[in-house]
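Only one chain comes next, encoded as structure tokens, the form predicted on its own.
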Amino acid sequence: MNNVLGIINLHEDEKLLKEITRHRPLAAVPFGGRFRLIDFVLSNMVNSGIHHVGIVAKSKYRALMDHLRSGKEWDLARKRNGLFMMPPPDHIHYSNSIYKGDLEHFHNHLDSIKKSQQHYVLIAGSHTICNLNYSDVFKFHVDNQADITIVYKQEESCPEKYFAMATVLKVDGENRVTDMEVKSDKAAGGNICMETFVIAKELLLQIIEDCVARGEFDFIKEGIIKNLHRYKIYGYRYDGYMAKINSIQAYYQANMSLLLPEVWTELFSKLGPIYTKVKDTPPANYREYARVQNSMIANGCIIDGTVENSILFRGVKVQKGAYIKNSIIMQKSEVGSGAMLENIICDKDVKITDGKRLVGDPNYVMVIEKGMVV
């Protein structure tokens, strides 16, 4: 897929994740013990043979740049092509709600798209977790002589709250997309758009320029939905594991699902590997009173308490007598002696002092924000 330019579009709705995106973009949110959300889409592109990848950053992207660095871990630190950033221009202040839509951002970086040597573009977001070989999608696109191909996942039945704000497709017997609904209440039991698109570069440039000229700035609403009957738009059905991270509950459930062997195997072992930033930390240290059951414990952790059905990121310390159940504890957090956590998400650098008891509801988990001391 050397003829495909990858664009990771980080213009994603974060309002239902504000507790963990206050200081970082959604793409930089930690996931699965040692990864960030962007690792999955970026690894999928690299494993599919895409080696020219642009990151459309919206705001708060310092943490993202620190994670990606030169792109070396993804083999994207190259003299030609490789990884490049597409930051917002200085005069755009998205934090002050002067944001019109992602096509405005695309339009500000037309030169970067035009000068690429590739003839096709694959656009994807960071909030969809899957292990997908995009070469299959590209072949489907070419074989059907499609103008645009949209990747979707058919969900027979799924709690609506886990797919809040999802875009839903209708597809006919020939795989043509006949209708789309944004932020639909029909997400449960529908064709969930994975917000992954394949399109010819020239057509993408045309759509961007035409929409912006008419004062339209939303790629899905104005660029695709308004053109459903103008272009040949096909749906590619993906049948593997997929999670959409668009709410705190969805984030929690997606992490907890990694404790199922079948999910872990499919996401990390079935196809290509998922790459991430390498950190030289020692193995986890299990001390005298450590008791761990059905949990993921990352490097650098020191465990001297009880951990059940939980995910601990790098460098977490669990003191003697502490009890952690059904929880997510991010990097360098510390749980004091005798403390109890159940159905909790602790962001980075959180300190739970001795003897504290924090219990959330499985359907409404409690979030302790970054750097807090409880």
Given for the second form:
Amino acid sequence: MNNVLGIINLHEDEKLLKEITRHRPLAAVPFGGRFRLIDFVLSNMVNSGIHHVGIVAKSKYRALMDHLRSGKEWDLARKRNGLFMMPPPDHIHYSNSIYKGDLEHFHNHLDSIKKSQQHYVLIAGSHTICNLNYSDVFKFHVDNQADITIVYKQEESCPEKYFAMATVLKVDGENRVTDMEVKSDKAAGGNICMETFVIAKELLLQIIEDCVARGEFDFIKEGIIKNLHRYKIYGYRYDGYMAKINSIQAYYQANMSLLLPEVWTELFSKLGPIYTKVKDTPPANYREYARVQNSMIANGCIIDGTVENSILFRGVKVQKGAYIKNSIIMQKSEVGSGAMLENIICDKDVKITDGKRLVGDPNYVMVIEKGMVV
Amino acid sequence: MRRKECLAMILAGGQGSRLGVLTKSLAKPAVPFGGKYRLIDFTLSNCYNSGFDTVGVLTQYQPLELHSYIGIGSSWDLDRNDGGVYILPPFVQQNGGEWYKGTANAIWQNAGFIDQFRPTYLLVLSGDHIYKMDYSYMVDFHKQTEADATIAVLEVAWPEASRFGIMNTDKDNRIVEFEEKPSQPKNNLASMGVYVFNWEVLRWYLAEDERNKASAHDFGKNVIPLMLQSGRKMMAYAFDGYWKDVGTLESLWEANMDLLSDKPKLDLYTPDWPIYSVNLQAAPQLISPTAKLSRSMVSLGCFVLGEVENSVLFSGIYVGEGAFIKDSVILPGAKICAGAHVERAVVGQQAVIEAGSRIGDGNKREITVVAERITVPENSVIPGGTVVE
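Could you output the structure for the form predicted in complex with the partner chain, given that the previous block was the form predicted on its own?
Every component of the complex follows; first up is the chain already shown.
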């Protein structure tokens, strides 16, 4: 995999996560107790042997930079290769909304892609959660002498069906992609595109230049779909656990699915660990009145209340008599004594004062914004 | 090298022989503690938090794991362009070289290393004590009192005083006499093994001690008494926080249990003085619907289906359904299978307690120990106070 350049394409629809992505890009959304969404794709790349990774950062990326820093935690702080950022060249484009699409962004960084020593490129987004060994995909790509390989998952094999806004594709008996559609709002019974592509670098450069020269700026729609019959495009079927974070409900469900031991084991240890920025938090502390069941608890939590079917991020404090059920509590939030939370997502640094009672609906969870005092 | 006003030297070569199986292939400073730490984390974190960025770590006994743990010191922010952490094992010299014969000799053998930094003060520390201490105040005290040496002291309970090196002081905290484990203690100020020296002065005494063939080349036994005899100004610096030298398995177990009290004297959860350690990359702990946890510390990567009470669980531990763990310390990667019962025990790294086994006894005073990588077969009974290795 030394011959593969990783590109994490953060041109993703961030509005779908509403309050949660108000201050941060989708890639930096906290997930699974101690991670950020980007940790999964980045760790998969590193665990698959990709050591040169560029991040196409679109907007609000301060939170992302703060998380990734030099890339040291992913072993990507290197003299040769390692992590590099591809920030937008000019913010004015955004405020005037004239940034036309990801290909324009790629085009602005054509030189960084060109000068990389790798001959292949693996492009992936951050909002698809899986533990995928890209070297299998790469081998498939080379064996089939494909021009482009797209990773997909059959929808019927997914435990949750929140793929309303996904890209779907059709493949024939030889795994050739015959049709592809973006964001069909029904998307029933299809093959869900995992926004993960393998492509030769030369071909990628050619597609970028061809499209941009014709005023086309969308990698999937114009770079791939328009070229479906021009290039040999193959579909690689992935059968492992996969979640797509494309709505608050999907985010909630995907977090909850981590409580299944088989998902927990597969996602966090099958291929290798999921790396993240480490914090020096002490172990979780269960106090005398703690009652914790079916939950995932991160280090640094101090729990003296009841926690059921929930996910507690690092450094959450749960006072005596508090009751948390079916909820996600992000880092450093505090739940006061006697407070009751059900079907709630608490963002970072939220304070729920003593005795407060907040109940969301399992089909429409309530989100408490970062830093709020309730 | 750029000059450093004060250099820290950590003595980390000890075996900790009374820790038995835990230190069979591990130096005492590398012994795990508190669910995610190793003993040396406290001294290294204290150094960093106190603002000392140049630290020598003297190693000798079973240093492999300790060396790889410390690495280049990045976990304690001690990977620096100028200074940082230096691992200093004994080395061969033109005349042959030798092992570190004692704590003082270990510093003496590294006089060349220390001289490179031209320090005024030398902070000498132990790598196996559990405490949070701001050394910068002690160095300030040393400067203000214009002492030649300052020794940190802790007030201990009178009945325990005869277990320590006791400092007899005058009203100005000047040390007038030092007694190693006195049977009739005149004072209850125990040495913590934390020293500040004027390097020039210490260097002279180390050379002097080196010439004395009868010497054990130890700070407490030889160098400190020698300096006192020749009338050097030596001050006692009083420390009043939590401090523990975990010499035995019992005291290691006890120190872990100390963390579980409602108001622990050593609070690891205060953000003002963080204790840094090498952080593992693993999933958060998964607590199943059948689990029950109270008064316990549990680290990441654990999967708990059973019951855990008043215990410390390190990372990556599996606790099977119906298993019961009480008053115990379970070291990283151990597996406690379904229905097993562990009480008043220390279970070593990667050890496996198979289903239905009973380890230890809550009614016995002695701690039961299962050494690392040992498998205790199904339905075994290990009586209280036993060491399985």
